[in-house]
Each structure stands twice: as C-alpha cells, then as structure tokens.
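What follows is one chain in structure tokens, specifically the form predicted alone.
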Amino acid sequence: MQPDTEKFRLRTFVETLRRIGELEQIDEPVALAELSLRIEASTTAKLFTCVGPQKYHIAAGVAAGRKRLAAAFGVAEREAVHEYMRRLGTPQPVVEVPSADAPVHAVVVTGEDIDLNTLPFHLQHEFDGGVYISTGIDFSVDPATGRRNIGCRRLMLRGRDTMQANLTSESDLKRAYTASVQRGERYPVTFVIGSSPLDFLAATQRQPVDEFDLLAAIRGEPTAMVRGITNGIPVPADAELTIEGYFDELGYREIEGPYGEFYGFYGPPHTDPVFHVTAITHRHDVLHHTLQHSGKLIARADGSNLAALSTEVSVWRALRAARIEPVAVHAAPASNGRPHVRVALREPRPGQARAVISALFALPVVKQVVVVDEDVDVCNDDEVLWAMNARFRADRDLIVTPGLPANYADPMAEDRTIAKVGFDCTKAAPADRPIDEVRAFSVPLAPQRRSASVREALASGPRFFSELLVALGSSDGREIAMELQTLREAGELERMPSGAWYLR
C-alpha cells in the first residue's frame, strides 16, 4: 500500500493548527521585506495569503511552540517528548514512488526556465548578508560511501540559478562535500522547502543511522520518497517544493552571511561554496514556508522549540543511562532550547540532584541545570523561580564546573570551553517538618462523608481543617468551625505545632 502523500504535507498541518486555535490567517498584502517583523511579533503560527507582488501563500511559525509540535505528533503537550522517543525506537520504511505519483513533481522547471527570483527569498534580520529562504532541509547521498543524510540549511539568493548555503559548522554534509572537492567532484543535493515539523526534527538529529529511515521513524509511518528529476536524490514525495542541484567542485570561495543565529546574535560572514540549481519542482497549490531563526524573543523561534524537544530527548536518555528516572524534564525555548535544562525528581536521595547535574554537564549543548522536587512544574517559569529563591542557598547548593566543552555557537565560550552551573533546589519539606517549611497552595478536595461529627473524625488522630472538611463531606466549612469552637469551649480540643486539631 502506497503511503499517504497528504497526511504529512505542510498545508495539511497548517489546517491542523487552525483547528486547535494556533493559527492566524493574514489576507492583507504583505511585502517580503515586512514579513519577518510580522512573524517575530506574533504569538501564533501565521498563514499569509498575499505576500509580495507574486501574492505568495507562506506559512510561518508552524513549529514555534510546544503545543504545535505536540499536534504534529498527534499527542498532548506533555507527551510530545515521550512520543518522540518512542518513535525513535520504532523503525519505519522508506518507499520509493515514481515521479508521476509524487505531488511535489506536479510542476517541474529546468534549464533556461530556472529563475530563483520566482521564490520568496526575503530579508530576515537587519544586518543579514542578503535575502534568504530559512527552511531548507537538505537531502543527499554521499557518492563515495552511499550514506544518506539530512540536515537544515539557510539558503542565500545569489543569482537566477545559484545560491549559497552555510556549510561552515561541522556536519556530515560538510565532511562529505570536502571529500568530494578533494576528488574534484560536484556534490549533488536537493533542498526541500515546505515540510512537516517532524521532518525538521529528523534533520537536526545526529545519530549514526540512515537518516532517510530516521525521518520515516519520526513520522511514525512508511514514507514515500521520489528521486530527483536531475540529480536522482530521493526526497519526500509530499513536500511542497524542491530545489535540485549540486555544490560545485571549486570548494569554499565566496562570502556568505552574516545571518541571525539561534543564540540571538549574528553569525559572522564566512566563506562557503556555491550551489548550482538544476531543477525546481513543486505542487500545483504550493505553500511556501519560512521560519524565525533568531530575534529578540528567542522563545518564539521555530528553531528554539525544535531544539528544546530534541534536547529533552537527550536529557531523558542521559539520566536513564545514569539510572535516574526523573518525573519531568524541560529545556527552555527562551535559552534557544539547548543550554538551560530543568529536571524534577520524586523524593530525591541525598546527592541525587548533584548526580543529575553531573550527568547533564556531559551533554555539550547543556550549560545550566536546575533540579527541583516533583511539586514544582519545570515548564512554569514562575514555579521554578520560586524554588530557586525558596529552596536554594548559593553557598551550599551551587555547583560550578569550569573548563568543559562549549557549544560551537556559545557567545560566552573561551578557547572552546565554558563554565557550567547547576542549581540544587531540591529542598522540599517532609511531612514531619515544621509547617513553615511546607509549600502553601490550594488543592482539589473530594468531600466524602465518613464521620458523623468533628469529635468522631478526630477520634482517630490529629487532622488539619481541610481533612475535617473532607471527612465530614462538607462543601462549606463554616459549620465545622462552629463545632470546633464548641469542643474548644468544652475543654476537649488542642492544637499541634503544625496547626492540626486533636482531642485531649
């Protein structure tokens, strides 16, 4: 049975976001140069239907939130990371389909008809080196080894049939391309524009596996792929648009950038190779795609939210390898989804919080770890800040380790190293501790009358007022206060240091 080529297309996912209230449609005309400012100011995904003189339909921000990523997996927000891990462990096949059955090959442009000016490249940050498409997912097959690889690349417009892409940072594609240059060979690649957020997760994973199969696994279903018209590179048949071609054999020779990076700063200009376009293919009703990579509010960037989910997978795996089972983990998108991690533990043993911090310091992307008890919601900034102030002593609970390997883009790194910091905020008071060390908040009560009176309820031992309310099946409480006063006046009632009531 041939895989469904509509289920995982971008336009289908945009309609899912509309149904769950995570999409705003903008039908008024929007200039390409205005697009990024409109996206950065938004708290929802956007569907623009009249961009530039060509009146492009462009989706933006579709991965810029945990609710949206969870919707891509078809699960609740708190289950997204667990579903992600489950799929990573459940292989799925890739199924090759003919070009005639691939929606992305509905329109094919080759030869002299190629004109990249027909695509919505646009300025994304004030000092970018040019206009960009930010959503390129590169598919390649190393001609020397046969290894199939997927990655993410920004694409800078260079000419009618040439672009540049960032191949500066270490990656499988950079290593394979460098080897091809040494052989004097071109390196074929196809860029896919317009994909499910799940495909971006596959493109940002670094695992020693066939990455085409990895994409299918993360989708959770067999995936239809079609070979390129001009370079034979397989890509998802359900994509919105592809740009086929090759990096030439001349190597690194032209300046690309600067460009806004995920830490919120610009990556400097650097020398990169030139990509030559040999075909553009797309659906009849192509939906173009852009994403926010940097900006003032990094938590709203697509890349930060995608990275946060992948970081959480790494955290769960690292802690389980250390035989620690957390209650919850959270990688904060506001930190770009990588360096700031929070972990909640259930009744942590002495030293366990420090064991968590030590295990996570081994992850190159992580540099700040906050460990709390399970009564603190690690996804809630207010609760975590409360714990950092109510359960943390800097002279006792701060762990700083200098000289550890830094993320390649960390602006605070020196000599490729960084000092990492851990906050042990696991100071929850046991039940026998003084009442002034117990957290104060409202809890749901389920009154179920088990005692006929306050005296009967207290006969089995001390009780707090809320426990009396439950035991007497009361949804009010004022009558209980009156009965307590009657017992007090009769000399039958006393109070514990905690405030609980008990009979003499």
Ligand SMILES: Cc1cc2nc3c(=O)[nH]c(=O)nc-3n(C[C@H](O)[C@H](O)[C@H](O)COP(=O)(O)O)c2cc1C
The other form holds:
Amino acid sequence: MQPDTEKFRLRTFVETLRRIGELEQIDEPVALAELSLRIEASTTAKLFTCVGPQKYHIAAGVAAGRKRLAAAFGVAEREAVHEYMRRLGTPQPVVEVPSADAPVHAVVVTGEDIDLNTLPFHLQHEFDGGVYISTGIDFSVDPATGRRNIGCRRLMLRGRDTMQANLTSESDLKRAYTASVQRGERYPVTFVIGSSPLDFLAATQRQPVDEFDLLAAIRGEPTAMVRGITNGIPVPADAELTIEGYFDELGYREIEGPYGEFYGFYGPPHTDPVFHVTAITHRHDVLHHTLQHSGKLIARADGSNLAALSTEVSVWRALRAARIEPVAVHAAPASNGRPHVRVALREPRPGQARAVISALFALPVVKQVVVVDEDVDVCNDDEVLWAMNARFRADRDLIVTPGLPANYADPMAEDRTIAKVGFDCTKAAPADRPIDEVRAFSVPLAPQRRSASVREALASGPRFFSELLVALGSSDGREIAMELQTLREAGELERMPSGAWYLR
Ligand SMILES: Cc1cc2nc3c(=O)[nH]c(=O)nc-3n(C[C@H](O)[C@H](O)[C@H](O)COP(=O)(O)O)c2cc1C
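Okay, that one was the form predicted alone. Can I see the form predicted in complex with the ligand too?
Shown next: the complete complex, the earlier chain at its head.
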C-alpha cells in the first residue's frame, strides 16, 4: 500500500490546529514586511490567507507550543515526549514514489522560468541582512559517502535563482559541503518548505544515523519520497514546496546575516556559500510556511518548543542511564528549550537530587537544573517558583560548577566554557511529616457515609476534619463542628499535635 500523501502535509496539520483551538485565521491583506510583527505578537498558530500582492497563503507558528507538538504526534501534551522516544526506537521505511504520484511535483519550474521573487521571503527581525524563508529543511545525499542528511537552514534571498544559507556552525551538512569544496565539486541539496513539525524534529536531531529513515521513524509511518527533478535528491512527496539546486564549489565567499538567533540576539554576519536553484516544485494549492526564529518572547518561537522536546528526550535518557527514574521532566521554552531544565523526583533518597544535577550538567546544552518533589508540577512556573522559595536554602541547596563546556551560542560563555547551576528544591520526607511541612491546598473530597456519628468515626483513631466529613458523608461540615462541640463539652475530645481529633 502506498503511504498517504495528505496525512502529514502542512495544510492537514493546520486544520488539526484549527480543530483544537490553536489556530487563528487572518483573511485581511497583510504585507510581507508586517508579517513577522503579527506572528511574534501571537499566542496561537496563524493561517494568513492574503499576504503580499500575490495573496499567499502562509502558515506560521505551527510548532510553537507543546499542545501543537503533541497534536502532531496525535497524543496528549504530557505524552508527547514519551511518544517521541517510542518512535525514535521504532524504525519505519522510506518508500520511493514516481514523480506522478508526488503532490509536491504538481507544478515544476525550471531553467529561465525560475524566479525566487515568486516566493514569500520576508524581513523577520529589525537588523536581519535581508529577506528570508525561515522554514527550509535541507535534504542531501553526500556524493562521496552516500550518507543521507537533513537539517533546518534559513534561506536569504540573493537573486532570481540564487540564495544564501548559513553553514557556519558545526553541522553534518557543513562537514560534507566543506569536503566537496576540497574536491572541487558542487554539493547538491533540495530545500523543502512547508513540513509537519515532526519533520523539523527529525531535521534538528544530530544523530549518526540515516536521517531520511529517522524522519520516517518520527512520523511513525512509512514515508513516501520522490527524487528531485534536476538533482535526484529524494524529498517527502507530500511537502508543500521544494527548491532544488546545489551549493557551488567556490566555498565560503559571501556575507550572510546578521539574523535573529535562538538565544534572542542577532547572530553576526558570516561568510557563507552561495546556493544555485535548478528547480522550484510545489503543490497546486501550495501552503507557504514561516516561523519566527528569535523574538522578545523566545517561548513563542517554534525552535524553542522543538528544542524543548528534544532536550527532554536527552534528559530522560541521561537520568535513566544513571539509574534514576524521574516522575516528570520539563525543558523551558522561555530559555529557548535547552538551558533551563526541571526534574521532579518521587521521595528522593539523600543525595539523589544532587546526582540528578551532576548527571544533567554533563549535557552540553543544559545550564540550569531545578529539582523538585513530585508534588510540584515542573511545567508550572508558579509552582516551581514556590518550591524555589519554600524548599530551598541558598547556603545548602545551591550547586555551582564553573568551567564546563558551553553551548556554542551561549551569550554568557567565556573561553567556550560556562558555569552551571543546580537548585535542589526537594525537601527530605520524614515518615511522619509535621503539619507545618505539609503543603496546604484544597482537594476534591468524596463523602461516603460510613459512620453514623462523629463518635463512631473517631472510634478507630485520630481523624482530620476533612476525614470526618468524608466518613459521615457530609457535603457541609457545620453539623460536624456541632457534634465535636458536644463531645468536647462531655470531656471526651482531644487534639493531636498535628491538629487531628481523637477520643480520649
Ligand atoms: C528553524 C531552525 C532554523 C535553523 N537554521 C539553521 C541555519 O541556518 N544554520 C545552521 O547551521 N543551523 C540551523 N539550525 C540548526 C540545525 O538545523 C541543526 O543544528 C541540525 O541538527 C543540523 O543538521 P545536520 O548536522 O544534520 O546538518 C536551525 C534550526 C531550526 C529549528
């Protein structure tokens, strides 16, 4: 059976987002130059249906939230990381289909007809070096080794048939391209625009595996791929649009950038290679795709939310390797999804919170670790701040380790190192915790009349007021206070140090 070429297309996912209340549709005309401001201000994904003079349909922010990513996996929010891990361990095949069966080859533009001005490149941050498409996923097959690679790369408009891409940071594509320049050869690549968030997760993994297979695994289904018309590189047949071509053999030679980066600052201008376009292909009803890479609120960026999910996978794996099973893990998108990590433990043994902190300091991207007890929701900033106040003493529970390797983009790094910090906000749990160490909040009660009177309910031992309320099947409580008063007047009632009531 042929894989379904509608299920993972971007337009289908946008409809999923609409169904779960995560999408706002904007039908009024929006200029390309105002697009980014609208996206950055938005708390939902956006579907613009009238952008620029060409009236483009453009989706934005489709991966910018855990609810959206969970929807891409088809699971509940808290399950997304577990489903992601399950799929990473379950291979799926790539199935090659002919061009005629590939919706992304419905329209093919080659030769003199190629004009990148027909695509919605737009200015994204105030001081960016030019107009960009920010959602490129590059597919390549290294001619020297046969290795199949994917990654995300921003694309800067340069001319009718040339673009620039940023290949300065360490990456598999950079290594393969640099080797091809040394051989004096061009390096063929196809950029895919308009993809499921799942494909972005695959593209941002740096694994020593066949990354086309990795993409199929993360989709959780066999994936149809079609060979490029002009460069033979396979790409998902269900994509919205592709730009085929090659990086030329002349190497790093032109300035690209600056461009807003994931830490919230500009990446400086770099010397980068030039990409030559040999074909543009797209669906008949192509849906264009953009995302904000940086911004004032980094938590709203697609990249932060994608990174958070992948960081959580690394954290679960690192802790399980250290024989620690956390209750919950959270990487905060507000920190760009990498540096700030929280872990909840069930009744941690003495020293276990510190063991978590030192295990996670070994992860290059993690810089701050907060460890809490399981009664604190690691995804809730208010609860975590409560624990950082109520269960933390800076002179005893703070761990600072300087001189560890820094993330390459960390703006606070010096000599490529950074100091990492751990907050042990766990509170040792004595078997019989005194009342002033018990958290105070209301809980749902399930009154079910098991005792006929307060005296009968107290006959088996001390009870808190709420336990009396449940045992008497009461949904009020004032009548219980009156019965207690009667027992008190009869000289039969006492209180425990905890405040529980008991019979003399
Ligand atoms: C939206 C987005 C845009 C990105 N743009 C770039 C980029 O322009 N250049 C780059 O080197 N990395 C970029 N990255 C990070 C790479 O995609 C990531 O490091 C990837 O693992 C590289 O793949 P590779 O090592 O298989 O080549 C981007 C990531 C995201 C999420």
